[in-house]
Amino acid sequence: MRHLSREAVRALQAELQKHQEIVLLIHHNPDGDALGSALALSMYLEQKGHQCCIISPNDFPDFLQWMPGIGKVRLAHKETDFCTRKIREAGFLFCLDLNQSKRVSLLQTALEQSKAYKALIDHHIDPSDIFDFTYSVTEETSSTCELVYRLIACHFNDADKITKEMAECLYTGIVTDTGSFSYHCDNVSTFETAGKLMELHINGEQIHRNIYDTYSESRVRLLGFCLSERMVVLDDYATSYIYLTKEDLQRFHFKQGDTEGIVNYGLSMKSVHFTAFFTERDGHIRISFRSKADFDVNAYARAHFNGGGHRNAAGGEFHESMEKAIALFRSTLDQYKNQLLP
């Protein structure tokens, strides 16, 4: 755990308040997590006289369309060169729920070029040297909204600054990235913020609703079709994996995050300790990873297809075909065959 010296703290508000227009940037296919956090410290840093400017790579799932202030948030596939400019001028970037710079995908060369100070608040391992000031933590916390209350609340000793939409999105961060607290979840600190979030008489039934129960129905075909058509076993290895391909896509009229969560089912049997994911998109193949125990899809990520994240999820690219991308993945399972049997 990184913890803040009084130092640190110090010398990030001194660098705050040099700056009137702050700018927050988010990673490419934002979820929760990196909306929740961008969100609610945007809203912190606008109470503080600031102005800000929440700069996203692309767009966000629907199931986020409700959050508090959500059309505050600019996309960068849609304003390329207003999003560019912003970040190439900025005085101070906060990056939130990103490790490297890679992840911002098109912004990747204006974030490494900028001037600006750089605050990076994150729980990915390995974060890039980029930043001025770096708040990470990563086995001993939820998700970064967690950090960001931590950050308000503790550091700055502004919990009474925390609105109740401030909470909404921050709370949001929490359930999405421990799976309604099924993983990710097992420190005190998780329950301690969220009880405290909860304390600002949030609806945490509502939220979970707007989260998980406005599904299309084109998207619950979708899962079905994964695991009926889609999902393959291999007891061998305790492993699993889905794919879907372009035409899987169009077929069942995909929408960006349909895809959510549909991972996590390939870890769902008993049998299976690794599971992958495999979706086509323009030029590449996207994988996400999950495991149980102590297999580690962040170093397997890394060894295999360009990719990390955490310890039991982690993502990774291909760009080939799918089929050349199922075969490597096969072929890789050999060498991991006892970390993976019990």
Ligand code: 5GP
The other form holds:
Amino acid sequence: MRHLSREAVRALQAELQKHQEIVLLIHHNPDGDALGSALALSMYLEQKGHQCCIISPNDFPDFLQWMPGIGKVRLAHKETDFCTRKIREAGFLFCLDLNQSKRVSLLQTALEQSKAYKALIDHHIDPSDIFDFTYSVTEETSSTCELVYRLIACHFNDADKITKEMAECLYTGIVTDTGSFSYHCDNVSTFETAGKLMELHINGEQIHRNIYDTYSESRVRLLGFCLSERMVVLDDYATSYIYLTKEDLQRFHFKQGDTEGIVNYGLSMKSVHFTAFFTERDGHIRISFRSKADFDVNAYARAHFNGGGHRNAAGGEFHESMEKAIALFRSTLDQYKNQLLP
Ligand code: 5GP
Ligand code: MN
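Starting from the form predicted alone shown above, please give the structure in the form predicted in complex with guanosine-5'-monophosphate.
Next comes the full complex, this chain leading.
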């Protein structure tokens, strides 16, 4: 199939055979795609006789707690020495759903200095060149989970090794990265992959409920608060933004994952083409960007907020106050006015 030559696949397989233990590393604040791709790939590798260690820089949201195999994931913010050592001493390292080493936050130095053979599977724009093997597809691809499916089924010719549990993991990543099949999925391959996973008798409706219908009351009220008290619409720029301070988060008993998806509401107005969502974290401001059509938030996040991602969904960060982050955001809009207004 597309984007991987037979030689590249053979080289990857030959390298894999040299290593009994495989370390799989995913990005900070892992989402359904990062976890789903790592869990499914590890289950495949274990069938092939490898031992796997999945490492996440920090904790995952409660709504992914049900995922098959999730108990195996080691959390670097809790077991920092163990995880750092695993990465430094690894012989073979898979990085999943990330394009830059800074996406693994506290593990960045360990990743960069590791002598391991490093293989990347990812769908973000402009992957870093630190990898020995890169399977990066940004077009006509929903998610890293879709790429893991293609790697196993098409490139390794091992479709029969995809179990129901692996299918549940891969389907989760496709659902969460496409907002339940509403963006990043206008292509045949994504639906074909989802169809193949359905053939394994997964319960798509239950998976959807596990992800989207398990909020706490305070999470739902936080959403209401964002929309009524913290959303600003700038009609002159077809832009909106939402911001949450530390105090706001405390008031609503914030837990990781609670702000997931809120950014999309800022884009749900007909007149808005660009939106940003600012949340105050420990010592920095985290920002999510979303856009419609041609406005490129990957380029925007790279230019102004030390971030990146995809054309219509990206993230970034800012290491000063919320006021300054918002002021900077507002001050950049004028230069994009022509692109933003119809
Ligand atoms: P989110 O806003 O949901 O956190 O992220 C949107 C998309 O941009 C995701 O695909 C995410 O992986 C990517 N992304 C978020 N933050 C960053 C960042 O700081 N750098 C890069 N390169 N990508 C990011
Ligand atoms: Mn992803």
